[in-house]
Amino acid sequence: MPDTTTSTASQAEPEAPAPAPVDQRRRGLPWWANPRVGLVAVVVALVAIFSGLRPSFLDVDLTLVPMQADITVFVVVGLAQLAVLSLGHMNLAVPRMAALSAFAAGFTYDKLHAPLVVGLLAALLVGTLVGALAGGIITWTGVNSFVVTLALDFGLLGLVALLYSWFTSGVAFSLHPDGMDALRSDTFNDYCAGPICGPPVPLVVPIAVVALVVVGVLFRFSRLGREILMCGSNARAALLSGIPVSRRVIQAHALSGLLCGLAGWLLAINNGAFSASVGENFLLPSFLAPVLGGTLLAGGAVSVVGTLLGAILNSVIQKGLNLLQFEVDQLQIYIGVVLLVALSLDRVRHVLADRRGVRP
């Protein structure tokens, strides 16, 4: 708000006491309150449970190295709803985002037969200018992120099947650039000789981890993710303390829709083609992990860390389920059950922090 304004209202009213500092305030919190404890607790409780029901559970070929490509995947997810929810919205075409983005990355490799990082930003590119659209439109028209994106998912849901149909058989594209199949299977192991090796590490991962600073610094530390999470927090606010709300909107979509971008062909990557289904059943991990991890609903606070946990969490679920041998339907129950108790959670902690003076 103008200074003008503030001593305004300073003549008229008496002057407020000064807030305890942030750090003596978040003391008030109880440590059960911080969603990031209790994920790594319930994280180390399930890989215990699961290593002792199967003990295959911590075989390296079988299940580690497999475990590390799909959290690969489901933080780039999180963090493609992380961008959106920071304003309170959210993004229901993420899905579909993904599978648009996938098809112009295998309709680069195998029509173009371009390499393998021209595919990368050939999606990239479309995820950004689809994300860009809906967060115009949202802008433009003012109807709720749900109503649009949801509305988008399903416009895009039919304009992927007619791509595919158009330039493929209709079930996926045929041909793989070079290097593509080193990058799904290979660990940096298979390049290092020696004990100082460590543990096997999917050549994916890295990618996740660029993602997660790359988003992690914006928020922290850049004004314009800063911008964002103001406008999350109180958009009229914002916009009267000079913020262009709109053009903050359009930018933490784009973002969202890059990140879309990104897990679709990192997806694909790891299922080893470029087909309709891609990103098919990303929508509820997309919330589970920022959800679970501390970025709330209502916008105007994220975790990145707190996102990987959440997805570190939903990849230890469903690969320890798996090898219970639970049928698909089982493992969307437990799934479905998990994000109901992140969501009452995530209210009892706005509650307690409304009691006490804090954020949560």
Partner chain sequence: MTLPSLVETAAGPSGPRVRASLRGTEVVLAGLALAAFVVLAVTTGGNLVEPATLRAVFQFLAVPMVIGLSQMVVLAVGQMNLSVGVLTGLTAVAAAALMADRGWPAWLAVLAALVLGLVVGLANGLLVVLTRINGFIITLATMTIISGVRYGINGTGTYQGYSDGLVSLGRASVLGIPTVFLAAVVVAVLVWLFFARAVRGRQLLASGGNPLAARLSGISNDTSLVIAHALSGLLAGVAGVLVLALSGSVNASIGDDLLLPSFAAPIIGGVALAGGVVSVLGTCLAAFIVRLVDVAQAQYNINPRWVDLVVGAVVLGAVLLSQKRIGRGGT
The other form holds:
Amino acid sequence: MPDTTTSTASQAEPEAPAPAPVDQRRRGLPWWANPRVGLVAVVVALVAIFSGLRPSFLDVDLTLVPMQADITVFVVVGLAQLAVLSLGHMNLAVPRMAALSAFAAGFTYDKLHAPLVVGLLAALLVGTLVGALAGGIITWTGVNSFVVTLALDFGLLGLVALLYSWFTSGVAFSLHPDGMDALRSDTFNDYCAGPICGPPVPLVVPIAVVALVVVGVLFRFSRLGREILMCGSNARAALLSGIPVSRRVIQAHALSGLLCGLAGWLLAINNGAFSASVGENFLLPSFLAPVLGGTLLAGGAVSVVGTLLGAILNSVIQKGLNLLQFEVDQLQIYIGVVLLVALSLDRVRHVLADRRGVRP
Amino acid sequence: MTLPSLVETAAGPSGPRVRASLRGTEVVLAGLALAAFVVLAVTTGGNLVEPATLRAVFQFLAVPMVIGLSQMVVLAVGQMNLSVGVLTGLTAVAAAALMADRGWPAWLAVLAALVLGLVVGLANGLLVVLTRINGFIITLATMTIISGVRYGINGTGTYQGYSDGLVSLGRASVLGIPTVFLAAVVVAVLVWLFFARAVRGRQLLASGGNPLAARLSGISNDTSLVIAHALSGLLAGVAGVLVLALSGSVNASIGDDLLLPSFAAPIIGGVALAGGVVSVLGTCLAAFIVRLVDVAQAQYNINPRWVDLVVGAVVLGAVLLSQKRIGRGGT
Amino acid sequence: MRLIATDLVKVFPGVRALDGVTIDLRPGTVHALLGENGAGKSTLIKILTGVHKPDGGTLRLVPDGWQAPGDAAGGAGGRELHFGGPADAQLAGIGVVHQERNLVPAFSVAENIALQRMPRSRGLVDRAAVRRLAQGCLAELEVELDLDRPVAELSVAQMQLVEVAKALATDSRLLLLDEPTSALTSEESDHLYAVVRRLRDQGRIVVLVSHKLEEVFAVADTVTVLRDGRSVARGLALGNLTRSQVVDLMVGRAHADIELGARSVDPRATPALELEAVSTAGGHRDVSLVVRPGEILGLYGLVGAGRSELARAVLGLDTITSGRLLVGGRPVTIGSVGQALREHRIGYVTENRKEEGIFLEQTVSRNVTVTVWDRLARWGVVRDRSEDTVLARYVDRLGIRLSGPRQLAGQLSGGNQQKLSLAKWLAADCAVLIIDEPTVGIDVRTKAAFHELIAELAEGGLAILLISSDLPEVVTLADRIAVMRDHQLVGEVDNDHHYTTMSGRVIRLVHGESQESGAAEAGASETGAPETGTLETGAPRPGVPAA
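Would you mind giving the form predicted together with its partner chain, to go alongside the form predicted on its own above?
What follows is the entire complex, opening with the chain shown before.
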């Protein structure tokens, strides 16, 4: 009688004491396959190169302060995409959700003379509603998320332009609420308590920090975030584990919309204008930051820290090439190539992970 | 079931009367196009049927038609191509530069534009197959790169007078029909032939319709993907040549406004986004209808932004409708 | 041609799927392949169609007219086959009609039939040739179909015929029909049987894989029965067999009776879960079931009988159209799994572990605590430590082997994954557990441990509805056995835990056989073995744990 109880290796092993918990990602893959490590190295190297070639790269007022403001926006934009990537979905309407939200903020300032915070809330509310609408359509029809959000983006593109043409004389709202200009141009360095002044950090930066922390805590610790990740990992299993999948899909898209609203508002503040062009360049950075940071397109795993690093890399490249007097077009080429390389690395990680039987 | 998308299997027939509904869509579109045309002709006091106006309508239909077909080709295998618009611009600017700066003869520059489109499309396809990443993301990246290259050729400068022969050919008419429109029709017929009759075309549709069945029948789905993307790039090159011949002056902004029409035509035309079903006639009719919306906007002096809103809403509606249809007919 | 497989062995990690299978397929016969779930049928099909490579044994192809001296029982001779993939099997003339339809929905009937060898001239499809080819194939089947109709417009039965025609288009001499009538009406089935007979009369080999005995007796000439990866009957002529004899072959005898089910259940206790004449949108009619605390109700039936679907209706994933659902004696309506879990304490361990049971890319600890995050959360925040505490409780209790709470579920063995998918319901403190095919694809030792675990849970007071197609498992564990067929309950028997008697009663219920045949005891070897057939009786069942 042949041996009919052939076991897998793990079962044949004698009972071993359970080793201490180890981070599988770090144990299973070589260090260079960890996108966060790679990103830090690349950012450091680029900063060294750029500041070597152009010492003004380290100039606080000329480079570092505006760069922080840029990063602030790109981080939030990246988080907006990350919110749905967690499900394995995409949000192609990030640009126009941001634009519509910025319109809402501008409208409350210009027509209702609302204070700064009220406009922000209006932007967040509109973004959330549009995002929830996208999520609702996706769950209701079962159509692919990128088709729905693509079509939604088309629709909103026209709508936003029309709204501006109805409610403004030109292409932007002209009235600025109190505090907007300070928020735009001031840093904490401008505010002193006696002899001690704050660091040269723009006033908008804490907003992105709050967004990072909230999204990070949400996906790391909260039931809601974890359940969204479970839906992204295996929607059927999530449904059969008692997770209300449809509701989580709508919530993730609403979160994405909310962050779009925040990003649109931030960009409008940074630009000093609430106009129809807000957000039009958001689509690529929205994918760039999370994907560079190691968030899986397939869903189920996100990296908030990676998104921050990805946004920093994006901004460093842009500012650096800008200082080296590269034209906008060349910049685009490099950014596109960076995304392609990141995607290919993502693929390499997958292959490696498959080979080693661990998650990338 | 609250989660149809999560439960349905990838393979297997979706059950609806695909062919019948497609014919239905084409008939409806044809009726719609005719009705819109008549209404527009009447309400503009016959202005629309003036030879000059009519010629303009069809001249400027050529590019949206070809660009819609370019998108349709990749939709056939269940992919998307975000780079069609900028690629059209790139091929046009590149060919203009070759003629104006390098003094290439027009025919050679046109050939170069077509080859350029084909090569970029091929690169898209290979990247999709090699990285196994959603074609949408890949073409988002290549779109960015292409748009950079497009500006890199001549900055924001404009090329004019690159080839009088080509432009006069582009603006000419044969029997009252603009040559560029004729060219677009020829392209459409060729694309139709490819999908209806060519072995390769049928294999593309089989890959899009049921990848598993295609694989078991000895069809390489990877090859299908690469061919579809390459063909899409080639058609974008054709669109670039048409722009070149029609406008007489090209700059780096060409193609930026083509992305929406490229999706609008096939989606409204009844092409399944999941792949496996194409409709050349539907795509062309839908392009015509979108063109009529443009014409109406110009005739009535409406804010051009309405066009985007209307087209966007129609596209969204078309997607939802097609999905509901499939949902109801499902097994 | 004649296809002979000798002593095929196929080993998967932890499971010996085929353990010496011999099958002799002769031209001009319809050969039925029978066996309970897990007997090795699908593995054998995959080897015959080139999907899997055998680990031992040979496949030989004997051309027509070959007559080697002394080759009566299919001895030496012919060409040995080594398939590198499905394409090689196709070249060798083996065609498959799969359960899942492999057709391109938008293509016409003709084109689907010709897809594998699209006739072409100068890169274009030769449409006339496509039609001729398709017409020829359909004519061989004596089937009339509109060649130009898209297959999406056809009925399931017509699609099936297109698939058969498709296999003919590649000159298949051997056709494998895998559960061909599972989605057909009886009229449509009859039509298909006529086609099958026609194929046989043309001198082809038809291999019919089916669960339905009536179907097998209606069309097949010979039968090979698999049990526990062995061919226990090889090419017996069906004409000499009775249904009962075939059933006995499938079930096997000589079992140690197992002592896991001796529980005392209070028959007057309020049922934990009760179905009163429940009908569903999925097609169940008047299903009534009772499961009491501390009791295991076995729900047995063939695949496709609607057992998992019934579980899903209880969980609110399918609509109950009439009848009542009672939990703890109170009538309830359940709209979602979450509601079933949180309000009624009903859990469901799915049969598709990898697809719906666990989250492969998530950590072990999240896989277990996914059902209790709402309870672990403080201000909406779940701490890893509280998760690990929950996990630790079940690691010991269920004997889950892992390297740590952050290990990914995908890295565990099948048995440990199954324990994980059970643990999340135990963590949620369920009162009723519906367990669907708990030991499919699990090796023998783990299986035995799992059975003990399920029995223990019942002794702890849990009400368990055990859905299983593994008869020894049901007889081992259940207190009562309900049998389902075509979305209806066809009977319920009290389990006396004597495998020989119970299996006979249950399988007869399943196949609609009411008479108890004692003649089967004599065994088919006396009455039935035709000249080429061999029969092994009384092979020990390695799949049944000895308690």
